[in-house]
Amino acid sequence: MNLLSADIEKRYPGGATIRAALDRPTDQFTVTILFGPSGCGKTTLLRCLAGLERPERGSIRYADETWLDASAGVFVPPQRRGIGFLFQDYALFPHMNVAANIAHGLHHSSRSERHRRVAEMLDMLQLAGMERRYPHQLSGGEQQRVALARAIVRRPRLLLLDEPLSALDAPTREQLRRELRRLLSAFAIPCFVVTHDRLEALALGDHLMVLDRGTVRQSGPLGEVFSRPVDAHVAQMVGIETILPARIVRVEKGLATLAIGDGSMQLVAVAPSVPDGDVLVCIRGDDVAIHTGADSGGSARNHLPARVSSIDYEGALVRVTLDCGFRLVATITRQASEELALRVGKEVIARIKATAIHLIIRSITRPAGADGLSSVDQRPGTLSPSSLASSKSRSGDT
């Protein structure tokens, strides 16, 4: 297997230091998401891979080529790396029409070859008939497709996209998430995509690298990272709504009984690799089913009497905060909310499967405040992951 391998350190005088290491395949199509909050180092890492930034330490290798070896003074410039780069603001030339923008990187090709490739891009990206338009005459989505066409018309071996949907309005962004993944799959070029948007990461990615404060906190298959974060901070970053301190009181037949708070509330989860001690309980909102008291059956291990504390509408979804003796967040569809006739103060039953609860082992005591959750460090436990492919509507058994 051919790999893109990097182990770099980029330092900014008086500012942040970015440290990152990665190994990703180059002979198969994958989309690697560089994920994290603004200022965490995502774009810097992308620009280092492109050759637009030069790290002070480390190396970058693509298959058998060395793009960077800081100790040996080796640095291959961007134009010799064979990459396509889609900038956050698209960086289209305002004085050039669509066809000229797309053809800009083909100046070494013959005229007939340029025409052929531009026509191919116009057709594939549904831009036919717009050849003579200028960037200011295009919608945001059309500008994005032109910029993508310009990045791939040279047939790069690696495609780098920096926040490719952030310049679009919300409705257009939602529509283009699906379209962009389809296009990337059609071109079958290994990709790196920078984003801080969880929905964008889920729609586009195969592999997730979570960055924070200049370092990689976790890297792995996208579903695994989203469902099995290694620590509380990553759990917050990937959007797990409920994170609770707990302790394991017993383990039987592979299931751990957990005491929440003073022990008056208990949960059952798949037992972690270290079957005793303190843990953090992580529960995704879409793994919580809400039922009325008259409908409390089902296969879920955890049936929790609860009261609705708040209801927040978020587009097609509803975020319901429950008081179960602890704060629990459920994410359901508007239809499910209406069918349940939810209102603040209503008594309901929250159901959670044992396999949907991820446990993080807590170990080293430290001062509170680093993640706002607890006074301990965490190290990863092992647990059967919950499915990210499940429906957002959880009005049935989980």
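Think of the rigid core as the biggest set of C-alphas that the two forms share within 1.5 Å after superposition. Numbering follows the first chain given and starts at 1. Predicted, not measured: the structure shown is a model, and the values here were computed from it. First, how it differs from the form predicted in complex with its partner chain.
Considering the chain's movement between the two forms as two rigid blocks, T44 travels with E174.
Rotation of the smaller rigid segment with respect to the larger between the two forms, from C-alpha superposition: 136°.
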Second form
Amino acid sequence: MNLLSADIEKRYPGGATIRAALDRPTDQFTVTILFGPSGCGKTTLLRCLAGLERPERGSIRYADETWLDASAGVFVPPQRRGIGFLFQDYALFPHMNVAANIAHGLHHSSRSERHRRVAEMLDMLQLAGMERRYPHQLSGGEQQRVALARAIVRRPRLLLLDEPLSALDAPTREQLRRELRRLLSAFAIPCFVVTHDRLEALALGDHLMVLDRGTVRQSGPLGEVFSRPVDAHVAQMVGIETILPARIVRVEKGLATLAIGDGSMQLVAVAPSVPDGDVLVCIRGDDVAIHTGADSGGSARNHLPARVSSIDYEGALVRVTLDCGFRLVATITRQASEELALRVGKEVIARIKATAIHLIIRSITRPAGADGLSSVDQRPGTLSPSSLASSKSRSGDT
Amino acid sequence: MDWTAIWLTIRLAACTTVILLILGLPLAYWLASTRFRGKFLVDAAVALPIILPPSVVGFYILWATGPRSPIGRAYESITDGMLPFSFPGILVASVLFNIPFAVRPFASSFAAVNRKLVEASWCLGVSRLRTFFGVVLPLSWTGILTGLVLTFAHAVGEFGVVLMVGGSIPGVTRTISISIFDDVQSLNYAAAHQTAIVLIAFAFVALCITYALQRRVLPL
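Right, the form predicted on its own is done; let's see the coordinates for the form predicted in complex with its partner chain.
Then the entire complex follows, led off by the chain already shown.
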């Protein structure tokens, strides 16, 4: 397997230093998310991969090519890395129309070849009829598609996207969050996406790298990082403890019934605006209440019989991992834990309000011939989001 | 009206402008895009002629290009002539003295081009040179045109440096402003008036063009 390997250190005169190491496959479609708060160094890391920044120390290798070897003075400029870069504000050339923007990187091709490839892109990204328009005459979503077309028309080997959705207004952003993953998988180019938005990370990614203050705090399959953060700090940044692949089986009176795993486990959630088949179910630990006894009253729509599988103390809070046919994390106070006399193995009821379940629509890329969900290991308690990551993509994270 | 002087002045100003277009663009682009920490030294050196009296600049150019200087000797061995009191001499002086009037507007218009556009072009595999001509130049041409108009106008009106280096040889180094000076010295006020009014009108038109370009009044 060919790898993109980087181990770099970039210093800024102001004192900030960014250190990061990564190894990602290059010969299959996989989306790596560089995630973290602003100023954490994620954009700098992306720019180093592009060759727009030159790290003081370290190396970057793409398959058998050396893009950077700081100690030997090797530095390949962005022109010769064969990458596509999508800028945060798209950076369309304002003096060129859509067709000229897309064709800008094709100056080596013949005129007819240029025409053909531009037409192909216009068609693929639903931009037909707009080739004579100028960037200021396009909506935000159209600008993004032109920028994507311009980046991929050269058939790059690696696509780098810097906050691809942040320049859009909220409704467009939500719509494109759903579409972008589908588009990227159609290009079948390995991608790196910088974002600080966890919904964006969930909707787009396969692999997640969490950065903070210039260092990588955690790196792994998306679901695993979200469900098993290495420390409280990462947990706070990612903020969603339980993530499950699920399927909407019916929608009634604005409520969606979701089948998890083989369908023997069900959850009720508020139906999304576009009820699609496959979704990711996101539940924050704060939104899961634990009860003992069989009281089924109250407003919560979901009552799940569960067994406590582990208890971790984090200051005033307790992180309780439950097994209710899938892995569910609840964060409760230490006091509540003592009153409930929680211990590993105890039978409890987990309650979740339908409004506390957040659904992310995401067409799941299945391995050829396999149903994405049925390929998930379904022994009780092992339907974990980390198995999600390996089933929904061919990324080879496992 | 001293037509010889007017023609000489137009030739001097046009040559100065063309030379500064060729030399000034790369220098200005370097100034606008470099992360070199000593850039302020180059900025200061470029701006010097704005502050220095023309006599100081003229004196040093005279000294550096005189027949006893290495430059003067090299020039003499190649062309069999000398730089001071010749058209090439006042052209060198004019170019040096006009550097800030070309380079500063060029550099500020380059700096106004969004850096991301340049980087986007590089990431599309387009070379630095092709990016300069395809992206940077089309987006900064108003600033470049402003620099060229200012340079031309300033070269037309230059007096001190040209007088120091070239003296007042009719048809060779006697420009319009020197012709006015000579007319006044010989108390020929009528001739001085005529030429001076032409210069005033010309300067006013040139400045109108630059301000209109900056405010995008002209439909260019």
